[in-house]
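What follows is a single chain, given as structure tokens, in the form predicted alone.
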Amino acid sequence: MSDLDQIITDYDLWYLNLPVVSSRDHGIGRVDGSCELIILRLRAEGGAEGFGEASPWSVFTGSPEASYAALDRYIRPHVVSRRVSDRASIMADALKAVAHCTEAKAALETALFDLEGRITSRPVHSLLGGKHRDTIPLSVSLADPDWSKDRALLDRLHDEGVRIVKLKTGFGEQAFDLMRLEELRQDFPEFSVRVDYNQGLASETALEHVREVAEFRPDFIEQPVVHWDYETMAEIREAIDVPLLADESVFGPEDLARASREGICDGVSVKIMKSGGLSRAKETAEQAARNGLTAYGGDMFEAGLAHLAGTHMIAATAEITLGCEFYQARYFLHEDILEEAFPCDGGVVTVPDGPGLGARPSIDKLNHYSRSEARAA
């Protein structure tokens, strides 16, 4: 019998609340005190152990209920008692078995492949196709509603060898997202500057608002309006020459089909969580490039373990270009819940080459911030 051929026996689940070290407003949304998320643990019949983290946002993909109640009663009955060597077998039932529920879909791909890959020792960018890069450049989101606290972080940053920021805008007034342009680009002139509305502008006064903040010259302005306004999307793209990505508006390949006849973006962001696992990601990125467009690596408010997934697929993923946002675990967490550091020094993000993700979270840090938790019979 081969060792994939091992049978899934266990399927736990922990329902986290991380407490995070500042407020954070995004647009169509703000995170105080902190950010809630699902941690999925399977365990072959030979002691072999892999995680996934299902890291939701209400306001954008989903609810950590949501999240929860998918992998618990509806994903669970597919995947116990299947052999590990079923992945895809396995991801195609829990796609038909809930509809929406990307996270959930992204955290059991994540733990399959984190399953596989230390059973056979090979990392999980070696299951996706092999490796391309062996560091991700790091961009790390401005976001706090007190711009003396960015400033700190800006501080920070800088001594720590970041050089990528992106600044989300759109949560205030137009005069707060100039000023900030202003002081960025006067005091931190060695920053590489972003700008990323998720979705914080009216239709009717959208392209007003971004070409001024396109006179700034940032590397691209994202999601200005609200995901389903392709029309006003298309022309804000039509008249700017700064080049715009679509997030909430690609979520997987089937949007980006839409995006990419319509005109609407110039790249897009590239997410496990809303593409519903590592694979629907890297094939969003690939038909991006097939059809001209860039793609980077963006994130949820996640832990390092879903930084982890990310990295491995970004990793495979030629056509992720733009770089990485997995700063959460450094930068926004009070505590990650890896039982080591995850990999981002120098300002950038080192792909690891362990077995399975190359690093796992400790049992301890899941047990003391879980709300509750679903254990296998």
The other form holds:
There are 2 protein chains.
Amino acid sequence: MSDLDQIITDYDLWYLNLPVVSSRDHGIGRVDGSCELIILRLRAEGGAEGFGEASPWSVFTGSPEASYAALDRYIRPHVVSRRVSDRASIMADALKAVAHCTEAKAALETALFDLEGRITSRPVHSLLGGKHRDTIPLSVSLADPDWSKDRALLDRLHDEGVRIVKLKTGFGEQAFDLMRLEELRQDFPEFSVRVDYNQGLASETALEHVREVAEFRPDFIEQPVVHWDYETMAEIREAIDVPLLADESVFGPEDLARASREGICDGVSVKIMKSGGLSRAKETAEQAARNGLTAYGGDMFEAGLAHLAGTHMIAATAEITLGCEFYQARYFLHEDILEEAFPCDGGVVTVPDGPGLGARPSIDKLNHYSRSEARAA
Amino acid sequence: MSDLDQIITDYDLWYLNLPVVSSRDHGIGRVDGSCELIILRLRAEGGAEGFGEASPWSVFTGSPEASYAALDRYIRPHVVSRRVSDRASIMADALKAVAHCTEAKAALETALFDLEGRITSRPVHSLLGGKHRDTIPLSVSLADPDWSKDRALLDRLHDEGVRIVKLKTGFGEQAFDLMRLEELRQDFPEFSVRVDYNQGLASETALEHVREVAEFRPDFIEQPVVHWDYETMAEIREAIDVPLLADESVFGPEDLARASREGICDGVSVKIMKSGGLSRAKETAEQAARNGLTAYGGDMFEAGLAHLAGTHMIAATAEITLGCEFYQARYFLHEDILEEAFPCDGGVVTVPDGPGLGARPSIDKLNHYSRSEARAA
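Please show me the structure of the same protein in the form predicted in complex with another copy of the chain, now that we have looked at it in the form predicted alone.
The next block holds the full complex; its first chain is the one shown before.
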């Protein structure tokens, strides 16, 4: 029997509430108090384990309750008693088992890759086709409604070597956005600046807002209007000479094809929580490049386990050239769940080369932050 | 104070498991054993009540767990303490409060309309703009993997005056579909026949299957391939001379605009559970008509309360000319939840003219079929 013929015997879930250190405002909603995540642990008959994280955002991809139910009830029967080597076929089944819940599907594929990597002593980026880079530039988002707190964060980021920030705009007044951009350019000239609206603008008035912001020459401006409004996205892209990026408008390869055809963006945010897994995220980025679009590695409000999955995906995806945003484990969560710190320092994320994801969550922390009813036995 | 200035004071939920009388196979999944529905009851300070139903299908619109969480946690704060007259603004907030969960939003708008209708003594169809029809032709779906059971059902339908059936295809062999179509044409010539694949065909081979089925000249053929595959939908539409209808490909007005532009269908299935409410369902049908598309009133696996909401919506929407499918309360559920039977007889649904929805669920039945943890106090 090949090692990968092992049967998956155990399937455990944790529903976590992770306290955060600051508030974050975005066009489509606010995050305050805590992040709610679902952790999946698979175990094969030989005893090897694989972990995956679902990081839902209720206003964007769906609720944590939906993610939990997807993993607990709808996806579980397609996994338990299957072979580790059935990964692709398990994922095809999971994709159809329940509508939406892309975060749950990302957690599943992460755990399957981690498990396979542990058994074969290969890092996940190798299972995904091989490593294209050793480090990934880190972008940190500025989204605190209290700008003085973000200014303090900027000082810290500067000291720690971070040189890319993304300003979250469109949740307050235009004047607030312009003031922050002005101070960023004047007081923090070392930073490369990106702008992200998270769908925050009304379609009718979006262009005039975006035009003023474009004068600050950010690297790009992201998702100014509601996800389905491809027409306004295409109009804005035509009208400004700063690259326009799509986030909520492009979840996976299916949207990418159409987004490219309709010319709604110059680049795309690739996230495993949107695409429903690492393979589909990689495919989205590859398809973007074939259509002349750039890509960066975005994320949701994640802990280090999801960051790791994204890191391996980006490491194995040459087409993601604009860095990553895996800052939450270090800069947003009160405490991360990994046994060791997520490998992010000096303004870059370092790609792990150990088996599987290269790190694992602490079971003590999982149990500590877990809702009692969803704690694995 | 106007009657509609009353504050909404109570917001109660039931999570129901309703036993069903038969199995149903569809391209995207099977329903067996029971339907899981969420019922919402609103109460205004004057004591008037309004009810709404969310009828999720996990492989299509989302899971019942997701619907329940949407109503219980994410939508509730936008409703309680608001005025009855705030309906449109409450709905705008609910639309953004959580991603997907269109069934939960449909339940909310149903309950708000019912409440407003009870208070003003007006039927919901009147609140929606006025009644265009008194009865709606009923289509009953044939989806039992055991064809002999559907043949027995056909005899019953015939006796009861039903003259439209929809054959669910693509979940088994092509030969099974053709055999059933042949027997339908030979042994039940009085019936008008529709065909629905529920995305059951592979895109590469869909056309050859559909071509053979089109030779039986059904009224229309519905959603042969996966929802996002607009290209294959458009190709099939080009290639056959039977009308092609879109269901999973068109949830609401946003999809309709694109579906029409890309020529993927000749008509569309309009469902409040897809559009996220009665107003948006009506808007979808109106937009369809403006683009030269026909529309029929579809549904999910619903109880009579959701049927009532759909009935009022169709009554008020001239553009829905192909009848409705509100057969589950009578032909699929072991027992419906309404106090009186859903008004469906002689092959038509009769539009109620009483205040609100014109009927209400039995609280005894709600409590009887409710999961204990989700029973209203």
